[in-house]
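Quick heads-up: it's one chain on its own, the form predicted on its own, in structure tokens.
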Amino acid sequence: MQQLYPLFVAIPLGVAFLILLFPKSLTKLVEVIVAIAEIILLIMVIALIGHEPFSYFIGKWIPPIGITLVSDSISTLLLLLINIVGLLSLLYSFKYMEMYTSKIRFYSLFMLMVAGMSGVVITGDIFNLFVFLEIATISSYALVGFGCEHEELEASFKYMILGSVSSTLILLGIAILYATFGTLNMADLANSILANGINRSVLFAEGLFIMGFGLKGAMVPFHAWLPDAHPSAPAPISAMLSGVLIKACGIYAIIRVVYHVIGMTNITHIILMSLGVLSMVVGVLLAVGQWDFKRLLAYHSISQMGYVMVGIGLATPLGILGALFHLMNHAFFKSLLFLCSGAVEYSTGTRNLKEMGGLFKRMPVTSSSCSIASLSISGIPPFNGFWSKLLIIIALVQAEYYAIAAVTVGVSFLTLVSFIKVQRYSIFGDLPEKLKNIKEVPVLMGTVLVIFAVLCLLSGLLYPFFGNTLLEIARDTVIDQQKYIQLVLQVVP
């Protein structure tokens, strides 16, 4: 596995770029090739799991001159989600993207995306994580206004502009740590700052940091592009965005930099915990009253990542813990969502929940999928977004955080209000009579609902069978800089 950890990123760089190759006639393989791509990546990352952690240097130049790979729990699980959602929402996109021109075109940029957003979890250099990130953003753009109308070309725009602002703050922090320490690895940086001590260049940089990763994670007050990208783009890619684009590039990146290279401070620990609770609570009040199916999904994106940033900043094993689990489930029930919307839109032609009404009687698969993820983001058991926001939870008390845990409390609440609506206005209630003629969606995008619900379902049942191997060993990885530091710096290739 460590001489083929590179080909996380080159199979699909590599793929993108062949399959533009060919022509239109060709598209049904086009799709054979993306999708093995995918299931090679996936069955690759499933090896991974449980393994050793190890340290790839490419073109054998030791740390700190060359550039370094790293497989470590917490990357694992990053490239798991990557590339289980990567390959249900392609699957997923074989048939819906038949209402879009040039199929090809789309499955070079995701393909793309993926090989940005591997990178980022996989590198350990950070400049080498800018590049990366800006390879997964960059397609992502592109994916957004993939249909070209005016609200999908204007929600592009704006996500280009607010994220190059992210990308223009991530590079400054990146720079001004170059010029302090003289290095660009993070192992070497981290023993840099461990032996100079966090002065205000490093907490300026830590703060460029913050705000420039939670633009890419969409961390209120950061949201601002959210809301509109994510309804305007297919439905695949707001399952990608929202799966795993804003875990991959925002909240992964402030974990490995807040954790691994600075150090968690009692500062940070207060700006994360802040901007935790801000987004929960602001994106379930914006959420309550949206009535476009997507946007509605799209502000609970932002409050569902609120639990994992408390988590992230609670710092204890348990909120860490509780906020990796919850990425990880989010990753299941909000990709789930989305492509509900999107089955929904597929066939009824609208997005709005006033127009719709009765979907469970023309649209069973549909209906019950939304129902089981609508079920898993409120936080009712058994389903797996109770479990996490539970360990989140208990650890806020532990700490006592009572304030906290009350306001999570009550954001679940929230949802599950939202989310009543959902029901009664899609699912439930009388059948329009412009939509008594619907249907199902295919079978292939139907089967992928059903896998995402039996996720939901099974990833919080069966947590004891594999939390040890996966979660828990992350949390480890998160918690013990000085692992990271040794794994990269003391191991000779």
The other form holds:
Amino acid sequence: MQQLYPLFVAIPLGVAFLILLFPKSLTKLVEVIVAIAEIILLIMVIALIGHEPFSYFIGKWIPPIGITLVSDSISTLLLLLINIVGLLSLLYSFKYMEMYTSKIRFYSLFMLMVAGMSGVVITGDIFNLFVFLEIATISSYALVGFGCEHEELEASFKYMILGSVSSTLILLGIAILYATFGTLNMADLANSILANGINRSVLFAEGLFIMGFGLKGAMVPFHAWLPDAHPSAPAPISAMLSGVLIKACGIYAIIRVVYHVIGMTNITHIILMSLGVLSMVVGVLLAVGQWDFKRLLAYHSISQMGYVMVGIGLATPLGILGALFHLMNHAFFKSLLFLCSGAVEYSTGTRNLKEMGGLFKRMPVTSSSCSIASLSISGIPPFNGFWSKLLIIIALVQAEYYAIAAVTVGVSFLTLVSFIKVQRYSIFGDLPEKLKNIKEVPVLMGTVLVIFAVLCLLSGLLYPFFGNTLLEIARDTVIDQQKYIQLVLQVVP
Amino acid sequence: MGMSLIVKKVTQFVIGLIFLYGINIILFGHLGVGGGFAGGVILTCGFILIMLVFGREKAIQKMRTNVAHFLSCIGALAFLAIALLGYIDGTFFFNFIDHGKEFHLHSAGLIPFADIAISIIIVSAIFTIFVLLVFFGRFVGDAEEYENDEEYVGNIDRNL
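Counterpart to the form predicted on its own, namely the form predicted together with the partner chain:
Expanding to the full complex; the earlier chain stays at the top.
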């Protein structure tokens, strides 16, 4: 397994370029190839769960000279999410993407995005992280504008401009760290920062990183691109963007930089907490008034990422555990919600909640999975969202942040309100005259929705079975900076 | 189509040198400044010069866009294959072949091959981007003039 670690990037990258060589008539074959590639990746991640942490030296260059790949429990968690959501979105898109032309290019960009995100997650070199970040986001710019309609191109352009600004900020931060310490290896950087203390250049770089990665992760002052970009993309891509991209490129990168490279300080703690609270509150307030189904979901992504950020910023073990758990749960229920909105759009041709109603009679599978996802995101027991929100709130109370805990509960209530609205206007109520003849989505799409719904239920209930091997060890990895440094630097191949 | 006879004749003399210079930069990238990217850009500049001087039809004849598309995929796959070849000696990207003598062409193992793969991607990708801008940029800019020009639209269909 250790030897095969670079294949997490190499397989999707190779498939992305290979399938472009096929002519349009072989689209079915291409679908088989990408599905097999994703299944192989998923099997590899599952084999990685519970594996001892290790580092992999590319080209046998010992760090800090060469590029190092690091496998620890947090990267395994993110890889697992990327590949589960990736595989299911891919299966969903086989039917869904028939609305669009040139499916092969879609799969190619999709695999490039998966390659970029996997690269961000497995690398131990900060410049390498930037390169993979660019691969993931540039392919996502193209995917957001995939429909080539007026609105989609505008959203894609806006996303591209803001994304480029954030990339420039990140690159500037990397340049400052490199100028100060002369190394790009994250563990080596952490070592130098530990030895020299946090001086002004490090603080400046950290500010740039929080801004840059915060923009990729759509924290509130930097969120403007997300409500345009996520609704404009095709539904499977919305699920990927909201389900994993903002986590791998935003939250994960912030965790790595803040906890492992620079080290958690009091000021960072305050900044991350305030970013989190702000995202939580502003996101949900903007979401309540939306009538566009996907746009509403996009605002909720901002709000839910606020929860994760509060947990990360809290920096207590329970807070981090809650944040990681919520990150995982959000990947499941938000992907499911976006795929449901896609299914509704596939059948009814509209995203406007006012034009829907009574879909339960015509589309039982979509409607019931949409209900499960809504209950999960609103934090109703026994679905997964409840448990992770509960953990975050308990952690806040334990750390004596009573006001923030109260805000968290209030935001959860507003989330419930806005999803009751969604239920009322889309699933229940009267079926409009012109939607009398709609049909349930094809079997494959329905199966994907059901699998996600089952995941939403099980990831909450089965926590005692997987919590230890997946999440609690990831929490220990996040907290232990020394262990990370040792893992990369002290090991001789 | 294209520019005056003087420019065409001078270009015919110069173009070979430009290509040679680009290939030189690619092959000696591991010894001096340059490499696959810089050399690839110089090669593309040669194609762009052909396009400017002889008109776009001529340049498209030299390298059609679907060929360019094919080449860029092949280049990327070749680069990936070089990385995977490292597994022969156990590690991804391992430079396993003989490193040769210092300061000679044969002195860096796999690096020159990686440079060649990169240059293939760069030439085909930048050329494709340029051609697309030339065709579609014109189409958007003078939309009224070209929208109904069937010959022009047909040209795009044939070439892309």
